[in-house]
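Just one chain is shown here, as C-alpha cells, and it is the form predicted alone.
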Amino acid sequence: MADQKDLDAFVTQVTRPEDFDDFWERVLAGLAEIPLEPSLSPDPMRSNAEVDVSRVHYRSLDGLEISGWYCVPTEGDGPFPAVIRFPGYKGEPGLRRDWGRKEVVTLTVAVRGKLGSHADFNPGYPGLLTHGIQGRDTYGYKGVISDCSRAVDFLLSRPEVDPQRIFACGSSQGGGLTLITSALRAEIKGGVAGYPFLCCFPESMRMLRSYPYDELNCYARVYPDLAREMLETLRYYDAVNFAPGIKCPMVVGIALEDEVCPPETSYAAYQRLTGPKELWLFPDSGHGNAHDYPAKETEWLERQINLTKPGGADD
C-alpha cells in the first residue's frame, strides 16, 4: 500500500522527447485529411422513452471504421452537453443511458480492437500494449489515441451537441486516454481520469508483475535487443508527457492499493498537470474498486456541466 509520503518521494525517469509536440501535431494533421464519414444506426431494443440509443461509426487512422454507443436525450432543448467515455484495456464499452435523463449526450468509444471496431485490427488480450512497439509510427496506440481524438470530431459533427460543453472520463486505460485526449483536444472542457493506465512505463514495468504492464517485460525478455527501442517508443505515448498540455479542469483518482497501475505513476501524471486539478485518493481500495469513485465522478461532471436537472441511476 502506498501513502502520501510514497507518492511525494516518487520521481519518474520519463522525459519528454524534444519533438513530442511536432509528432502529435503531424498525427492530428493526418487525421484531419481522412473523411470522418459519421453514421448512426438506431437501436430500438436498447432505447427507451428517455434516451435514443444508436450504434455509431466513423473513420479514423488508416481509414479504420470505429464504433461506439451513442445515447441522446429524447426530451429537452438541445444542443446538449456531451460526455465521452473511453474504454479500459480489457473490458468492452457499455451504455450510459443514465446521463440521458439529465439531458446529456454520451458517447462510449469502442477503440480499435474492441467489439465493433476489430474487423481490421485485433491484437487480442494480451497484445495491444506491444503491438507495433518497434517504432512510434507503427505502435498500436497511435491508432487507439487517434480513435479517441476522432470521437471528439464525431461529437462536433452532431447538431444536437453543444461544442462548448464536451467532457471526458474513463478508468484504467480509459483514465490514461482521458488525460491524453484532453491534452490533444482543447474542445474537451473537463475530465475525470480514474486509476490511470499508460503512466510511467519504465517504473510500472519494475514495480509490478501483473498484466497489462507485464506484457512489456515479456517483450523485453524475448527481444532483449529491442528493449531500448521499445522504451523510446513509449516516451511518445506516456500520459505523463501529455499531462502538461492539459488546460481544462482535470481530476485524477488513485487507489492506494492498486495492483495494476502503481499509485505513484498516476500521481506523477497528476503532478505534471498545469491547469486546474483535483486529486482523489482511495486508501483502502485496489484497481477499479473504490466504492465512492462512481458517485464522485458523476457529481464532479454534473458540477462542471452545470446541470439543473437531476437524473436517476441507470437501469
Contents of the next structure:
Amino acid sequence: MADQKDLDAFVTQVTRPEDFDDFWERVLAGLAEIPLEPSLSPDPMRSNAEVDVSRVHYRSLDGLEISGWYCVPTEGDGPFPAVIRFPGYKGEPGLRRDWGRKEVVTLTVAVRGKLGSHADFNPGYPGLLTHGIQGRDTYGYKGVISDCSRAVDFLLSRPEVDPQRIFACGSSQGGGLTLITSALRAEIKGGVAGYPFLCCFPESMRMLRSYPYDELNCYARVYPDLAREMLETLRYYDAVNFAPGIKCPMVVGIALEDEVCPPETSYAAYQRLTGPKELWLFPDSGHGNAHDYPAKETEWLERQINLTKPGGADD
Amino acid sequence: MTEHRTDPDAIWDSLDRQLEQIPLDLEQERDAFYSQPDWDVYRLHYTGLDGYRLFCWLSAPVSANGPVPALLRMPDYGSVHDIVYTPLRSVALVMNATHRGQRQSESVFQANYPGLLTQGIERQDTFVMMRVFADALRAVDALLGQTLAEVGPIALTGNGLGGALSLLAAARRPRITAVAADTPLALGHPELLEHDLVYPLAELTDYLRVYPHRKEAILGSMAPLDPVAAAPKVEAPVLLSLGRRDRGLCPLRIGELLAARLPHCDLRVYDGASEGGGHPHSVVREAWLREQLGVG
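Show the form predicted in complex with its partner chain, please, because up to now only the form predicted alone has appeared in this conversation.
Entire complex below, previous chain first.
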C-alpha cells in the first residue's frame, strides 16, 4: 500500500512541451469551426416523474457524432446548474437521474469509441490507449478530449442550463478527463477527479502490469523503434501537464491500494494544481471502489453548486 | 399455473440439449500484440445457441506442462470484457468470455446499456438474458474444447452479472471445482421487485413503469435465472461476497438467502454497495482462488 511518504517522495519525469498550449489552442480552434448540431431524443422508458431523460447527440472532431444521456429535472425553475460526468475507459456511461430531484441537470458523455459513438471510430478496449499514438495529431485521445470539450458546448447550447454553474466529475479515465477538460474549458466551475487515469504515463507503465497502461508496454515491446515517438505524443495528453491550467476548485480522490492508476501518479497531478484544491485519500481501497467516494463526490458537488450564484459570475 | 413456476431444470436441460447439437467450431488465434513474456494471449471464437459466434480472450502460461488450472472470468454487465490483469496468468489458463451483444460478440446484435436486461423479457423464449446465460455455459464448453493446454481444476469468477453466470454455470457443469462470485446479479428472484432498486436492476422498474400489466410475465421469464433457485445444485465450494447497501446487483436479503442454499459457501459481507468488498475482498479472493486451483 502506498502511504503519504510514498506520495511525497514521487517525482514525475513528465515535462510540459513548450508548444503544449499552442497545440491545444489549435485543436480547440479547429473544433469551433465544426457545427455542433445538437439534438435530443426523449426516452420515455428511462424518464420518471422527477426527471426527463433524453439521448443526445452532437458533432465533434472530424465531424463524428457523439452521444450522451441527458437528464433534466421536471420540477423547479431553471436555468439549472449542470454536472457533466466523463466516462471510464471501458465502462458504459450510465444515467444519473438522482441529481434530477436536486434540480440539477446531468450529462453523461459517451466519448468516441463508446456505444452510441463508435460507428466511425472503434479501436476497442484494449486498443484505444495506443490508437494512432505515433503522433500527437493522429492520437485517438485527441478526439476523446475534443468530445469532452464539446460536451461543455452542448450544455452551453441548452436554455435550461445556467452557463455559470457547470461542473464536472468522473472516475478513472473519467477522472483524467475531468482534469483535462477543466483545464481546457474555463466554463467548468469545479470538478471531482476520482482515481484519475492518464497521469504520468512513463511511470505508470513501469509501475504496473495491469491494463489499460500495459497496452503501452505492449506497444513498446512490439514496436521498439516507435517507443520514443509514443512517449513524445503522450506528453501532450498527460493530465499532469494540464493540471497547472485548472483555475476552478478541484478534488483529486486517490485509493492507496489502486492497482490500475498508481496513487503516486494521481498525486503528481494533484500537486501540480494551482487553483483551490482538495485531496481525498482512501487507505484501504482499490481502483474505483472506495465505499465513501460516491457520497463524498455528491456532497462536494452540491456544496460547490450552492456556492455559485445562479445566472451570474461566481466570485 | 403461472409461467414462472415452470421447472428451471427442465428449461436448462432443453437448452443444454440444443447446445449439444451445435458444433463448437472453435477458432483460436495467438495475439502477438498482447502476449507477454510469461503468457501467450489468444483470441477465441466459437459458436453458441442460435448459431451466434462468440468471442473470448484466453491466456496460457508459456511454461504450461501437463494439466493446467483454469480461471474463467465471466463478463460484467457492460459492453466490454477485456483482458483483465491477474498474476494467475503466469500459472493458469485465464479465459475472459463475452456473451452475445458484447464487443466482439456483436455480429448479430449489439447490447444496449441500459436496455439489455429487459430485452424481449415479455416472453421467456424471446428474453435475451436466457441466451446470455446459455452463452456462459458455452464458454465452459469452449474452455474444455480449446487445444492450447490440458485443463486441470476450473474456477469461475465474476462480479454482478458475472457472479450470477458463474453460479449458474457451476450448477449445470459439474466439471467446475470452485466459484468466487461477487455481488451476483439477483435477476430472477421472486422477491426482487419488492426492493428499491438502482441500475442495473432498476431497468426492471423502468420496464414496469411503462408496462405495469406485465409483472407476472417478466417474473416468469426471469425465473430460470434465479441464482437462489440454482444454488443447491452448485457442488463446488463458493466464495460469496455481498455489499450491505447493495441495491443494484444483489440486495443483501437475497444474497443471504443465496448463501443459505449453497451447499459449500464462504460468505463475506462488506459495508459497501454494488462494489461489495472492494480491495479487502480482492485480497481474500486472490488467495482463495490460488488455494482452490492449487497454485499456492
